[in-house]
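The chain below stands alone and is given as structure tokens, in the form predicted alone.
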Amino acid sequence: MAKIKIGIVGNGGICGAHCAGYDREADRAEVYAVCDINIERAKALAKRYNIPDERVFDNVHDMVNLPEIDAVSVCTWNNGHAECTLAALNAGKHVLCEKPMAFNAKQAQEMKDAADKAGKLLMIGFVRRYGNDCKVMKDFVNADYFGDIYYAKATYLRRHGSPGGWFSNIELSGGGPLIDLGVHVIDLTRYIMGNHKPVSVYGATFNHLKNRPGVSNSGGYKSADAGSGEIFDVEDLATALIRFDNGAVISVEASFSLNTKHDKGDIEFFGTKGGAKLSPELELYSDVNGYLTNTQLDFPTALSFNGLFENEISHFLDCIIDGVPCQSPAEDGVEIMKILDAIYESARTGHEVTID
């Protein structure tokens, strides 16, 4: 089987998660050419791969004219998800892009809408659905432990956490934590309970510590970009409630710069048999012979987040090659980028917002 020619746009940070998934599934895929519009950055990954330099791009619009490239991950800035991934389905390529899926829900349907046109997949990069804690979850879903799940608390707070670069500027990113952190765990959640359509927010926004200058960075993960005197134009915090149309809601908070003791990465489910906590070990709680009882689950490497892109990628090539039904398609990503507009639209108002 001849192997499937990969086209990567963005080779920042995201990229490397990209390009490991790749390199585990290198006997059923290649990455054939790269596009940054730092073309030396560029040029460094394609060193790598040793990818000639006529295949090496600064435009995507160029890479995904080659006509051997099946598909392309696209991993560039928000604020590029949408143009490359329309160039690349309108060019015939499948593409992974990565989370959010857009800058808001219309760029969302936009892309939804050419990868119908075109026949191609368009798969969305929710990473957290390819983990072993998911899969363990939805076992327990699956087989009614937790009833009728009502009620769900998903945060991913940061102390002191914000990457920097372009992850701070409204411009390139569309957002803060809420489009960067609060997308992971808002579909994570709403994807074990069972990917509802969501009805209704009410949301707010602040914009109090910023990235805390001054104070010493804590290390975490930074922007390739990250540098002094960047712009912070972005929220520090965002929290939500969000309602669905089976009556369930889900608390949503999240935050670059918060004054808490520790960084917080919990999701906690709570149903009419049972509920449950993500922390990220997964504890169990619900009642048995009239006693209530707590369970944590016995196998330490069960719910790591080892290998959740290499997951991801895999399945990727699975849906391309096989066919397999994809886990994590571009309408779960328009559903998405609807509930964020909601919340950031709630937050400007004051005031609930329905969704269509």
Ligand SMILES: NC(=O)c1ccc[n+]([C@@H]2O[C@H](COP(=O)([O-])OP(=O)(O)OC[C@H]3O[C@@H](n4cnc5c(N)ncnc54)[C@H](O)[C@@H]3O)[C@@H](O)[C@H]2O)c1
The other form holds:
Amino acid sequence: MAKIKIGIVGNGGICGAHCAGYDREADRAEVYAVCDINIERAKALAKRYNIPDERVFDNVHDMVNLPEIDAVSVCTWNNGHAECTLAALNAGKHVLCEKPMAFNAKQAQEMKDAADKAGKLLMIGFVRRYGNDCKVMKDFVNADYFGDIYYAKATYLRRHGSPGGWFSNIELSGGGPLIDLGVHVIDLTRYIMGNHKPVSVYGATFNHLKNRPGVSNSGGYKSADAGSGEIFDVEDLATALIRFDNGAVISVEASFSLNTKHDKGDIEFFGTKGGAKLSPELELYSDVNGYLTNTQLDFPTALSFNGLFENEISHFLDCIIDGVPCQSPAEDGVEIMKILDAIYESARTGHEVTID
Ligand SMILES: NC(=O)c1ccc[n+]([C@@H]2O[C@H](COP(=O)([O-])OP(=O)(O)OC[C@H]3O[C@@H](n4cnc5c(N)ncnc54)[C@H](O)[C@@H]3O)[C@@H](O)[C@H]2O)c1
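Moving from the form predicted alone to the form predicted in complex with the named molecule:
Following is the full complex, with the preceding chain placed first.
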């Protein structure tokens, strides 16, 4: 079987995680062409894969013209997701597009329409769906352990954790921690709860602390272009209540900067028969024989981002090669963008926003 030839556009931090996934799948795929507006970054990646100069690009439209390429990983700044995905789909390539799918729901819908028209796969990089913890929770949901899950908390708080560079520049990112971090936990929580349709949102955003100028940073994930003197015109904290058509509600919180003791990534579910905390370790809550019970699984469910990306890339190839149904399809990306649009609108207007 011929290997799937991959073009990767955006050769910064997260491109490395995609590459690790393709490396693990060396029998089925090869990184064949690379592209970055920072050509030196593209050349450095090309060197690692012995990719010749004629397959190193600084413009996605040139890369997707290569007829040999089967599929494209889109790992650019958020403002490039729609342009790069549309270029690849229109050139007849399958696409794995990083989260957030786009800047807004309108762009996301255009991307989905282009995939439908081209008859190509458009998978969204909702990487948290590919974790063990997600699979285990789904298994418990399917076994009706929780009954009706009517409330959930989706938290992704960083005390001092802006990734820097473009992440805090609204023209390049489209927003702050909500579109960057909140998107992960909103999607994961909604997915586990059964992907119900969002109907309304009440949200608020703040930008009091920004990137905490003058406070030393203890590290964490950084953009390839992180540096001093960055623009910070996004929110530093977002919070929202999201209501779904089955009556369930998700409460979300996401921050780059917040006066709290620890970074926090808790995701909690509350159902009529049982509840659970997903991160950092999976714990189940119920009552048995008239006693409140807490259950810990003797099974590795702790979050490991590297394993997640490798699972995600394997699934992308399974979809392309074997026609396996996509676990994080474009239609879910569109729904999540509608939620994010509505939260930002609610924060601007101070009112609840309904979603069509
Ligand atoms: N799934 C996850 O957990 C996860 C984690 C981090 C980042 N991401 C997403 O991955 C994407 C990239 O983030 P990153 O951390 O790698 O950023 P980064 O700043 O480290 O790298 C981005 C790269 O894209 C290049 N680029 C920007 N626009 C381009 C364009 N139009 N064409 C070609 N190259 C372009 C930049 O020059 C840079 O080298 C973002 O959308 C981000 O939200 C996802």
